[in-house]
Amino acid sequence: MAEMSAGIKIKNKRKKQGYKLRQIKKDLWLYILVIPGLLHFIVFKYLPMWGILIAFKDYNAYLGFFGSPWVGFKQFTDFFTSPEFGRLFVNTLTISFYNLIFGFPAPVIMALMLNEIRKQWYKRTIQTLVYIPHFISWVIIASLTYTLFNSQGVINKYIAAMGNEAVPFLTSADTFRPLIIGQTIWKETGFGTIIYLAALAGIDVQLYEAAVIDGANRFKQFWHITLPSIKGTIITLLILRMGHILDNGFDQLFLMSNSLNRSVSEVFDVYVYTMGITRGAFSFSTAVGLFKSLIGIVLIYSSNRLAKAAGESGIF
């Protein structure tokens, strides 16, 4: 009996293996198409993780990776006890908080507005126009911002023509953050609507037809059909967004910062570049980057657990 049972198990195992091989052969080209993506993540995402170890070393380029001495958590201790840590943390969280409050809902609102447009040619035209800023580099956007908002720019000339004093948009700590948030919303809102428009396109039209028969107006259709239908998408993207709460975008802030607004413009991304590239503190800057990544992981898991506690599926 034992031999028969073992033989049956072997046959079943071979059948499963044969089935898997047939499935792979059937979808062979799909697996081939996946290979470039896998190579990208292996080469640019997973292999560089080996370099995280220099956060626990006093790395010296002349001694090399293996010759540099281990220092444990010294780099982290130096970072947390440095006078810059508090300022960097506040600046980063403040800009991230503003982006979350004003920037995250903007694509949702834009997608809902576009979804209400009935004339397709007009809708496609508006979509094209709001997508374009995403493909403009931050260098161009920073140049446009400087042209518009510097002391002799178009905006200040208009303010002066109205009899008011020029506003130092680019150098004042009070106006720098709103300017940064405005740039982000203008650049990314249109492109961010793509996912939400796809979710809206998947809503069954019969739900709206039934609501109309029941006497529901446009607002009630939006509140009871549209919004609940895309709620899962909104929560998923919000969870993913929380993982980047300490990422403010190096390009934008590096280009917009100057000596007069550095008290509010210097964030972790800019600080890592300053310490790692211009000062050669590779271990210290790696420790700062690792700290950011760990905070992002914690926030993703925490947000996912909160979403599940609220009755949503989460992302894992």
Contents of the next structure:
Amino acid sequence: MAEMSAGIKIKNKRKKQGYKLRQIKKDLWLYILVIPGLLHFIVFKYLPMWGILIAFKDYNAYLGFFGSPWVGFKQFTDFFTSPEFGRLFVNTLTISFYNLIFGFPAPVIMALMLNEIRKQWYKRTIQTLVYIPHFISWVIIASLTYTLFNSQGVINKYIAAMGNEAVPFLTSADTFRPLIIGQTIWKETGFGTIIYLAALAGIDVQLYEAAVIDGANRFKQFWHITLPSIKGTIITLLILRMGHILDNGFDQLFLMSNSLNRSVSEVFDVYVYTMGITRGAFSFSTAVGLFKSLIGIVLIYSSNRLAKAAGESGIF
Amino acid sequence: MKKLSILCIVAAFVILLSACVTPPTGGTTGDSKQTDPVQAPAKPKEISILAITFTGTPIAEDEPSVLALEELTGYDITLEFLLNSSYEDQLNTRMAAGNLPALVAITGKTASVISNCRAGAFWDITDHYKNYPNLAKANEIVMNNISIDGRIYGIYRARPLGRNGISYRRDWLENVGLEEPKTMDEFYNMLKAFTENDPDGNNQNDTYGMTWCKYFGPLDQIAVAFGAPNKWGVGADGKLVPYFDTPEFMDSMKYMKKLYDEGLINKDYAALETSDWTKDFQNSKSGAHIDVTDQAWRFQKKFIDEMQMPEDIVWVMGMPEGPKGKKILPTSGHAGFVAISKDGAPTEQDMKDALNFLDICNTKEGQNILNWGIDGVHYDLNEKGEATRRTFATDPREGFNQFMTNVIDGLLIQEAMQPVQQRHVEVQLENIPYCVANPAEPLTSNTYADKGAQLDQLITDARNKFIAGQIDEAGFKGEVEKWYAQGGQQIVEEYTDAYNAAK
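Could you drop in the structure for the form predicted together with the partner chain? We only have the form predicted alone so far.
The next block holds the full complex; its first chain is the one shown before.
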């Protein structure tokens, strides 16, 4: 009896393997289609990871990877003890924090508002229009901002016409953050609504019908049906966002910073670029980048844990 | 059918992968050369060059000038260019990738250049360059200025010492009824009149004095005019003093703050990219421009060629006299150097070949091909033997003069000059006796090589903040203290030691 069952098991196993192979064969084209994506990750994401090691070396391009001496954690101690560290950390977090507070809810709100529009042609037109800024590069946006906000620009001409002093939007530490957050919201809000609109489209219409019969008004429907239905999506996106809390978007900040707003505009991304590429301190900037990534991983893990603890599904 | 499509996909992958692993080849090879049977020595030597392009459309390799230089030198030339605005960034990445050409134009002694020279990325030519008849005539002082730890890693790209000065609108000055300013106060009056007295006579308040940008050249020239040292001064105790820690520098800052507060310069200058610097002058919105003297003719030529405006409306002068007498900020006499990389010239023979090439470039014929091009193609000679450049929609020789070293003066064909050009040459000569030298120019400080860029930025930021009124004099002193505390003190000591050792 025992022997027999063992035999069956083995047979089953073989069957299963055969089944797997057959499945693969069946979807052969799908597997082939996956290959470029996998190659992309291997070639551009996994192989370069060995480069992280130069954070522990004093890398010189001419001596090369193997010729450069090991220095242990010197680059890290240099960075943590440098006078820039505190400022960079605060600036990076502040901009991220503002982006989270003002930038993250913006697409949710916009998606909800679009969702309430009943005229389909109107909704679609608006949707298309708000996507457009996403496809405009930061260089163009920075020049638009420059043209609009410089001391001779339209905004300042208007301010002057109202009889007020011109505001140095571009060259002042006080106006830098609002300008940055404003740009981000203008550029990304429309595109961010896509996922929420998809989630909203998935809500069962019967729920609303039942609620209407129960006498729920528009706001109650929104509060008790719409919002809970997209809560999962919001939390997933929030977790993903946490991992990028130390990324401020290099292009935008690099283009908008100058010496009069540097006290608030210098962040990790720009610092890594200026140290590494412009000044050739490759090891040092790798160390900074590595530090940034570590914080990102920790944040993703902890916010995922938090979400799970709060009864949500999390992302992994 | 199906098999065919699989084959296609596999082929596509193979091509993709091979594209990933094939190292990029440096530009095109000398195809044009082989079609030229006249000049065909058994096997022409090859030279590859990396230089700077300002427009992004540099000279092509089959341009007559390149062919002429190939014929003159007997080398097969391969040219590569990087954009000026990101030259240093890209040079660093190229060094890291390890595929530099044999000759590399270096724009200055930056931290990464110093560390790469020390690591041996470029040939030390101190003991070699004098074996070549033309290179041996290079100016010793300038050679010393480009040295690192006393060793020489390239041939300098020569620039006139007294090249700095002010271009201004002569017609505007006449309209407001002023004379060419002799002192800094008169210069202020001129800027004031350009801003407030409607110099273009259109009854609109649409002009201002002078345009600045992110580049600090104008600010540095004004600082030196007021008596501040050129980067480093020698104090009473024999120690070197940074320029920004002097009372004269503070005076110049107050002067500049006055210009800023009264709107005589553009208030957004700290956010204005260098590439947009000349726009307002060229569009007749501002009337003075502190830069190099040759800029005056570039302005004037554009006014004539593109805007149909009269001749001789742009004029040029040296920096006016400050409270401590006439003082001029010189250039270093060079704009960096052309180095020989070990990537592109691995053996000693390659290095000697490269030096030989540079040597031929410094013959009379070489210099003139690099600077002027070819008679009848790029320029025309008049009866006095003076040359006039031909006008092209886009300069076909762009970037070609960026690896020109010109270590010997007086070999170039004279230019048939317009009045403003003659004046600019005069100003350059007038400047020379007043030039303030930088005693630290040939010296190296390890701390500066390491932290200099951040520390420099600390000071430039503080200068902008002071001029914009974000900090006061005490605040600026505080930033200077920070500079000393964050490594400036070490830099001062290292430079002082090096300075005394070199004496």
